[in-house]
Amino acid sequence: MPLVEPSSHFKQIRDWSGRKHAVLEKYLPAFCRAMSRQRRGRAIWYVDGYAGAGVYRDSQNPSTSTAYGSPVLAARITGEPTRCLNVEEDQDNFDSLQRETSHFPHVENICNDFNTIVDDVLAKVAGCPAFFFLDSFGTKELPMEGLIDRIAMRHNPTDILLRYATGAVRRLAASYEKDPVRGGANARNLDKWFRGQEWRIHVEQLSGEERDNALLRYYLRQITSISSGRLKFACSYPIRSTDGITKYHLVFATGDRLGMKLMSDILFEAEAKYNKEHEAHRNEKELAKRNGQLSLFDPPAPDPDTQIAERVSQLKQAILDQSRAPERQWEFDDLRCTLIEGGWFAQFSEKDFRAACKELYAEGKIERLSSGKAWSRGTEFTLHSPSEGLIQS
């Protein structure tokens, strides 16, 4: 039986689409780790909205994969007691992904619109921890009224992770603006995708990038507004091409402070890896046009230990900025999801958190309360404002 090619965008992985799934390989193991311990029993429910085939496909030669779609990635790197659902719509998409995942006993794959059956699965789900990974392509599939806030009022630990179609907000923005025949249905269906309407403030206000990051940000509030709903928190990630371009934006909600720190740690290695390849290809780029000649001009490249060394003095600040709130004790994961929450989101790892704290006590600017020469989760110190002066020791 000849092999059913599915559709286009599973022919080849793009560079921006490999990022977005090394995101989910480092977040999912962690999310069925930490959920594990509070399970009781129960199954851990990993939820692919749009799973599409299951592979990429090299486009001439169709028995050949190229990589692996998101429900293949999250069946290898699951087991009991977690569990697979997969949901796609395209027949041929489907076909794929049933043969992709056939050995894998954890994994379910179901045949239909994810949006019209969010109740089943929903249902399916219940009473159990469940991360729902949605990568829809635009924004009539992915509204936040009717589906992203149905999931957000489940009763069980729930973590999201989907797609912000920026450029399809931007389109539709722009047809609410200029267009008299589409732009009325068009500013339906933001509404919807937004739950809300000022968005409609922002388009009438802005333009350009202050207006796509208006909207990102409103799109975030509404996400932790709904209301009864788990989230509590929401953050985004540029989905960006190797030469800079954004392709979407990647939203993570949860309503859990160890499911932000982890993702946290993981976009701020994901970051960092992201800059050097960029870095790379732009010097590529610019070796070429030159052919090959290394200009005396070229401005050297940033020294990792010089960005530490900023980062670090960076956050001795914003802990000393904590001391004027009015808690003054603090432990130490406490005050780093703090900071998190703060705006600090993805900005720093645990080792820059930690020699942060380490160089305020030399200083004697924070006052250990624990004992043991350690700093980690657990460890609790008091800030002094600046007006105490330095702890004498």
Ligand SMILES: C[S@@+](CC[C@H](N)C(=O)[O-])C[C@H]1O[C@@H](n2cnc3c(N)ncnc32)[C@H](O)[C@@H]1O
The other form holds:
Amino acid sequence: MPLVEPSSHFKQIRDWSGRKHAVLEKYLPAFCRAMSRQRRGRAIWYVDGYAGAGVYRDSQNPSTSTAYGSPVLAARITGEPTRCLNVEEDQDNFDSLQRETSHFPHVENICNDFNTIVDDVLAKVAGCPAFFFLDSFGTKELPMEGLIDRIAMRHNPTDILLRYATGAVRRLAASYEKDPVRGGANARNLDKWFRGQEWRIHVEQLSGEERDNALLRYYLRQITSISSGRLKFACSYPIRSTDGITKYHLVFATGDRLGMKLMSDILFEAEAKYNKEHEAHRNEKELAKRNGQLSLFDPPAPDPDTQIAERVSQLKQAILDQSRAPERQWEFDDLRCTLIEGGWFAQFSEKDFRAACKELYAEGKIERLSSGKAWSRGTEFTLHSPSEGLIQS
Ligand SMILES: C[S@@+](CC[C@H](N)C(=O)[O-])C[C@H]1O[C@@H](n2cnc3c(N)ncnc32)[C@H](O)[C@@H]1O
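Given the form predicted alone, corresponding form predicted together with the named molecule:
Entire complex below, previous chain first.
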């Protein structure tokens, strides 16, 4: 790996950037694997629209501590038939990106404004499945109107993972409310970001966290309702520092139920890991405050087995609730996706779901149609309706 000179643009990686990268590192290979089954000789594209320098350096100790940025991580975990296309407009960052990726034959870098060249990028990846990672700092560079909507109208499988700049949206909304000079221009910026004006109603009616949440939900609705767009499912995940501050949200949008299921599993694990790190950080801080003295009043840590049992029990109820629909027979992943769409996104693992199915089967509330004993993809069953007996196809 080439060494680079330390300079201001090689920022030190923050704990939360590592969390963003972990999501990318888990999802990208899963996307490529899923697409390789249907690619019919075509390439699979990874497009990093705001690629950065490719490397982060520890400003205190620049020669020893390096973390990779998204384009290098992507290059390292992919290879033919996946191809990587990175766009970076800053010349210094671009030079660094070139150095860091020059030895990957499947990587191509472009020094330009992603907005200006998006049509060229779309032409280049047309006809192929593509995953877009769009990680810009603010809102102006990444409008839904004229950029995301163009990507959404592609004809081939398309997933997007982007940064919803929560703080920037909050600031622009506040400026629309209070700043007679810049408020108008900032509101027009938000019109483009959201590709609509309904955000103004939320800003006028709500404040604080409620407002943030309503704006984010509006964004997710907008991205899935782009007319003739492919993006049918969208969800968000907060990227937080270890001490619990939300830095921004990742928004994931896909046209494919499988993509949503994969991301749900990935974010469930990410959340469990984050909770552990956050808890450990809180405990360390508490202990330091008390000069290392443990307190009898410390609440006991939640018992993981009890947490799993509670989750499985809630899942069982959610599964049984599906028997109210005049449904046919269910398939394992089909029902899992239905629950994810119904509010369980990133709330459970496949293992939890399997345990819930097995318990319901043992209790006689699920009738198995498939042969064999395993509960996994392909397993078919029917659900007993609470009032009408077994629901048949
Ligand atoms: C948040 S950083 C990217 C970090 C990178 N994704 C990572 O995880 O390592 C955003 C980058 O986008 C670049 N950028 C900003 N506006 C751009 C634009 N319109 N087109 C291309 N790059 C842009 C900035 O120079 C910066 O390097």
